[in-house]
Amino acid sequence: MFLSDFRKEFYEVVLNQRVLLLVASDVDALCACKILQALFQCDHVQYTLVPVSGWQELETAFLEHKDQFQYFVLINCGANIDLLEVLQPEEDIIFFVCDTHRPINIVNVYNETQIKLLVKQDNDLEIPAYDDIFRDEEDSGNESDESEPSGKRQRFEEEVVERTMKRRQRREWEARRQEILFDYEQYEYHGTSCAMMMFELAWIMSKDLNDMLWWAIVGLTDQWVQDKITQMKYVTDIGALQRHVSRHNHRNGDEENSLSIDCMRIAFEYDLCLALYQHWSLYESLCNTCYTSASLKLWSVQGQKKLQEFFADMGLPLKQVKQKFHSMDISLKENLREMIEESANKFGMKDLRVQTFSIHFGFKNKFLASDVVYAASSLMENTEKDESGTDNFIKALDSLSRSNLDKLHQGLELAKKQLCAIQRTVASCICTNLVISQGPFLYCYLMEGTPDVKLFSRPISLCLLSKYLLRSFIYSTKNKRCKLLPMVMAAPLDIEQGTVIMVGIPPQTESSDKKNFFGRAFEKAAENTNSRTLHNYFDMSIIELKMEDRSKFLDALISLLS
């Protein structure tokens, strides 16, 4: 049941109760946690928080503690699964669900008791209708009730003509109910930051402060740097938090004296979508930014000419540009984003500037919005220690407060070696003509002993994989017909245990709506071929599945989708 009054329903609700924190291992789902912990601090109210990173650590942490907590409270996942079906809870158990996983379970949508959606109802939602999905058995039960004698041949004739139509009826409501739920479940895509919904909560309760605004702001900028959701709802929530930015960091009088050493202030900026550029070199951020390195397609020894050409039309030395870029000449850096913007037409790369928000702690530090989400998102996915994912988990919490920019900056760097890494990978895939056209999809598969696969075991870096191979493969090909298809990556996970990590994504157009069919398709698919595979993730276009079936797998995959 969705709910309307997010204070009176939920958080008064909850107010002097303990409650069980669920969070999934995603940097939105890491900061609308952040703002639920500061608004629950403010409030004294006790609460356990357990991270978790899929369908089967979900089931576990509420068999274990769901003697103890009557208010559960699901932040990124519940929403797309049937809960009372697969957790089969007590009837005084209540769940709070704020998840940006679309569509919603109907039943979670139409249970009024125990399911409680913390969710924005944007226009998309397209809830089918009650009578359309659910039925009164009452119909069915009248069938047997011919106790007493029925008098005349007549009147029987009638009640069996009767039945007969009311069970063609049933029939026919059955089919459409199939054909309505089918159309609602077919794709799988994203609403609003789960981060945003919660910072509406402590808005609407005069608590938000700026430190929630700027995680709300990164929770936006995952779903982004996530290529979850849309540039036109991008844009529009980008604006809905300007007028908050606008309201929080207003500055009246003197400006000079009203910056204290340790303020912290966030600012609205047009800003180059280079990642890390500004704690990296330019050289380097630009040779692993997704955009520019398959624009300039820099695999190839042609496009490394292409980005010394670059650096010429900008008259920028290469001595300034492969140095960090805040020990760069201040002179270059003033005018930097215009130059850069200039050439970067030339070159035809027209959409270089995206609207995004900074943060300066005091004078020295200052972070764009995607920084922190790379260092976050890394830190929850480091395989360089053999550390368990709740303390990563922990780790990159932390990294989201101010008092704790060592772990941002750790997490920084961890960035640059996994975008490295991606971009390698990458070259690799596509000077060895790894990505192969399957008719309906395109196809990539990592093999064992490929250099990083550890860290493509994971599944946030090995969907930030597949969407940069697609991105590059698109300006390599010359075939017109793969720039419009959706591709399949795999990559192993488990050795000892034969199993491989399968995703699936839509394809890369200018209007694409993000909205991903791979979900439903490989749940049919291993239905058809009764492959071994394991639904885990929150993402349903994300499996797990036995080595030996992946080749009838694939098979099943392209039967269904030509």
The other form holds:
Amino acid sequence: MFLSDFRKEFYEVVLNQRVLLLVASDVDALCACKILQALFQCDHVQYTLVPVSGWQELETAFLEHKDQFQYFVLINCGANIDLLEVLQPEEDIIFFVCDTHRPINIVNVYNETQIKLLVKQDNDLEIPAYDDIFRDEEDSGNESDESEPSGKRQRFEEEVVERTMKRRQRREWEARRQEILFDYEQYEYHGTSCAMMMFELAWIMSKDLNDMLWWAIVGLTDQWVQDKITQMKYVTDIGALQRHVSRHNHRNGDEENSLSIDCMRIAFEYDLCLALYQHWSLYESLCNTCYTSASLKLWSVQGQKKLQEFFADMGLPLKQVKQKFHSMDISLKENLREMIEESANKFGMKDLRVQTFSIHFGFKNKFLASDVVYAASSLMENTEKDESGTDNFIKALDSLSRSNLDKLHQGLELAKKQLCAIQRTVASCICTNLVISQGPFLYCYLMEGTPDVKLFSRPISLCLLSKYLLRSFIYSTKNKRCKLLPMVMAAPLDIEQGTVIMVGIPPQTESSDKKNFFGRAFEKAAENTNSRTLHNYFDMSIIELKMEDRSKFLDALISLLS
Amino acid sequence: MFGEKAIELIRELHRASDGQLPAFNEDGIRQVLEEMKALYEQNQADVNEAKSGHSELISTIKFRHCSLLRNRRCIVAYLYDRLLRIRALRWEYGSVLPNAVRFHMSAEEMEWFNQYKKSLATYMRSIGGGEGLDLTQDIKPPKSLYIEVRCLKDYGEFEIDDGTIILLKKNSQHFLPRWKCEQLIRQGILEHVLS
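To complete the pair, please output the form predicted in complex with its partner chain; the form predicted alone was given just before.
Once more the chain from above appears, this time first in line as the rest of the complex follows.
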């Protein structure tokens, strides 16, 4: 059931209770969790936080804690599956679900008592009406059994007609129900960011702080970096947040009672969408940003020449762009954004600037929202040390608070490595023609033993890679039909167990609504071929699969989609 | 030189920063006492001589006597400062001292510590409306009643005072009453998360 008044129906309910927070491992969930933690800490709500990375962990965490808690808050997980069926909770257990995954499972929507959805009711939810999906079962069985022994023949005939009518009606209704459900569940997409929902809760209670606002911004930026929402939605949400930003940060321009330099300030920026460029060199950032490297085709010799031309056009000496951004000549940095934008327009890169926010505190520290997203997500999927997923989760969580700058910087370094690895892999995939058109979709498999392959065994990194690859492929291919295709990508997950991780992403066109049909398609293909798959991730379009079943699974997928 | 050994004892304590308890310097104390004994004996002899008419010895006698008094003052200061440190230990570590600290105490100090412990316990039992009150907890008022902690090891179930049980599992985070956590933080099972 949807909650409309979060404060009355959620916050005041849990206010004097003990709450279990189950948080998915993505940056948006982390930010939402941070905001909620801050709120709970002001009001002394005792909570326990348990990170969960997939359905299996969610189930074990639930089983371990179900005796001790009555209230469970699920952040960025749980909406798109029938929770009551999966978890089999006692009747007094109540779930509050704050999730961006859509479509929301229909049972979750219509359960009045146990499942409360902390979800913004956007117009695009298109929930089917109750009567189309559910129907009281009583009227079918009972009547037919009451056969009267002394009944007249005519009466009996009437009854038979009535019964067949009913049966037919029922069958029609069933068919219609299937159809409606299919339409509803076919496409997977994402709704308003959890962090923003939590910030809204803080705001209506007048407990919002600048820090919380920053987390909401990072949560939204995560959705944009991961390409989960449309450009339209991003711009609308940025607009909503900008009102809060100007409300909280109006004292900056004021000369008389301006804040100390150590205070945190958030500012709106119309900045370059070059990854991490303020902490890197301009040259490397340009090379490793998906948008620029794909448009310039940097994997080819020609592309490299074009890059040199690009710098020449801007009038930036190579020596300057190759050193760290903050040591570049100040005179060059003055109009840098405008200069780059102007040259980029000439080279066909029209969307190089994007609305975003930056955070300042102290003299030295300035971060863009996307910097923090890259840092936190690479900390979360760090594969360098053999640490468990929860260790990485904790590190990423820490990196979001301002007192742990060293962790944030560590994350930035990791993110740079990750971006370089993605770029190298994209270049090698395109140069060696690893991307194959399978008819209804493009397919690419990362071989075992290719460098950095371990990095891509994690869902967020693999999604990022496949999105970069698809974009680059669109620029590299001459086949017009291929440009409109979605893509499936697979990488080895665990060599000893012989499993691969497979992700499907929607086509990247200008008008793309970011709706993904691979979730259902994977399910169906696995069903048809009896492949050994595991739907463990909260995104349905990411699955684990046995290595041997890969080819038959793909064949089924092709025949299903063509 | 007279008094050199005694001032050395004081310096030794001065060098050890607050809250530290250096080993009891038995050797140093013995040397000072020997020095004092020698001074006293010499003085005795000279006094006897002075009585028999050698009035020029009086200034020497006075000088020795001053040295004696000074040595006594130094030793008393040394012992008293150590006692203050030992008393502070009771408030910091609780009634059971770690072995390393106990090793640094003399037998008399040990006895004093036990007696202090006893009288403190008797006092704490007598206040707080018949139930007793642990004065060593929260000497300064805490900033908040609850703190955020992170679990570093799998510990298992843990019961807090209102009877609810929570599961302490590695890498889970909890928001718990401060005084319940302090013990576990000292044991290294929980970590206080500063945000």
